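Only one chain comes next, encoded as structure tokens, the form predicted alone.
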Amino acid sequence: MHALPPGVDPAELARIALTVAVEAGRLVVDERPAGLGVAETKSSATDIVTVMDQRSQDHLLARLGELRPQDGFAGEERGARASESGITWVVDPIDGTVNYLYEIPAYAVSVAAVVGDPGVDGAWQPVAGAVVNPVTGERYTAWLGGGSWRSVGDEEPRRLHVTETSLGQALCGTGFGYDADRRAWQAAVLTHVLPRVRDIRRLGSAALDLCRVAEGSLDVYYERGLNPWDVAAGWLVATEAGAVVSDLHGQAPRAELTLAGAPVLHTSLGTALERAIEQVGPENVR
């Protein structure tokens, strides 16, 4: 457990996270060009960084700099700031970029305040966060010790709680990487997991997947290859709703694996994944 800096109110950080996430969400929807341009490519031609992705992050960097000028900033795109306060904001300006490009309404702005170093596995944890789907109006917020909350538009937030069921009755979310070898490995693991759960969903946004575990519209979720900005806010939303969020060994979630679910389900799926990985063998990613 990483300590909060003295005098920091995580509930206030959550309010700030929600405010700036809603603003960035409006930007990416309202100012989305009809012929969306591509700024650059990432790890492969499939993973596209759009102009709006960078604009959203630039907005978050500027606004958080106004509201919390001593805090650090780390995001998926260009732009970073070192922390002088012990708090760093970890953001994904559009989580679910491919959905955004295809106008599939399952993408989000994710904003989290964390303590520790988000660049080092296991050396940080979120203390407040918000995930906003700007198309559906869904807003998820959480802060350390304050629970997880969901609202749509201006409705009153309702508190979230994970659901517990058997693994065979569990709806399981997952995702796939952009590298072809990684996708092949993930598909091979999935063939061992699929017969052991109710069904699989692949929504295309890790932040929303973790929030859906929190609200019970997914029972469990796992994915390999996630970065801190993919999980920071959703990790806290799920945890404050009663989920266990970890890697395969019970430590903090990391690129090797992120696994989330109610406690018994988390254990059951973890066991199934361990067996699946043993049978498939090690991943071979360039």
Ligand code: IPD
Contents of the next structure:
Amino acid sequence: MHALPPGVDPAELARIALTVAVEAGRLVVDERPAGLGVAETKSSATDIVTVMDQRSQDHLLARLGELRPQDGFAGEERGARASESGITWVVDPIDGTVNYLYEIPAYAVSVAAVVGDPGVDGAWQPVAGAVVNPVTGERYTAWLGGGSWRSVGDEEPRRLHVTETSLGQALCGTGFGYDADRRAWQAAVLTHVLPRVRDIRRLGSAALDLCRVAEGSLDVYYERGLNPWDVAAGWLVATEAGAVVSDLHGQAPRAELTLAGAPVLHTSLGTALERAIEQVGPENVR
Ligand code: IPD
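Please show me the structure of the same protein in the form predicted together with ligand IPD, now that we have looked at it in the form predicted alone.
Below is the whole assembly, all chains and molecules, this chain first.
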């Protein structure tokens, strides 16, 4: 447990996270270039996505710099800033970039305030965060000790709670990395998990997957290879809704594995994954 710096109100940080995530979400939807789409050649379309990722991140960097100038900043794109306050903002300017490219409405801006060093596994934790899907209008927020909340449009926020069920009845989210060898390993592990759960969903945004665990529209979720910006806000949204979020050994989630679910389900899927990984063997990452 990392201490919150004195005088910091995590509820206020969550409000800031939500404000800037909504703004950045509007930017990525409203200023999406007309030519961006799957009809374009994939390499140039991917570059345009990178441009929108960077623009969204620049917006977050600038706004958080105005609102909380002493805080640090770390994100998926360039533009890191060291923290003088003990708080660092960890952002994913578009989580679910492939969905963004294909206009599948399952991408999000993820903004989290964290304490500790987000560059070191296990040395940080989120204290406030927001995940905003700018297409559906879904907004998720959480702050340390304050619960997790979801609203759509102007509706009053509703408090979220995870669902506890058996592994066999669980709808399980997962995702795949971009590296071909990693994907092959992930697919092999999945062949052992799939027969043990109700079904699998691959939605394409880790931040939204974690929020879905929080609201019970996924029962459990796991993925290897996630970065701090993919998980930071969703980790807190899930935890504050009653989920356990960890790696395979009960420590903080890290690139090796992020596993999230209600306590009993988290344990059952963890055991199933350990067995699956034993059978598949180590990953051969280039
Ligand atoms: C990706 C998404 C996806 C997950 C990948 C992530 P990005 O993030 O969260 O669901 O499966 O591992 O890299 O690249 O869209 O920000």
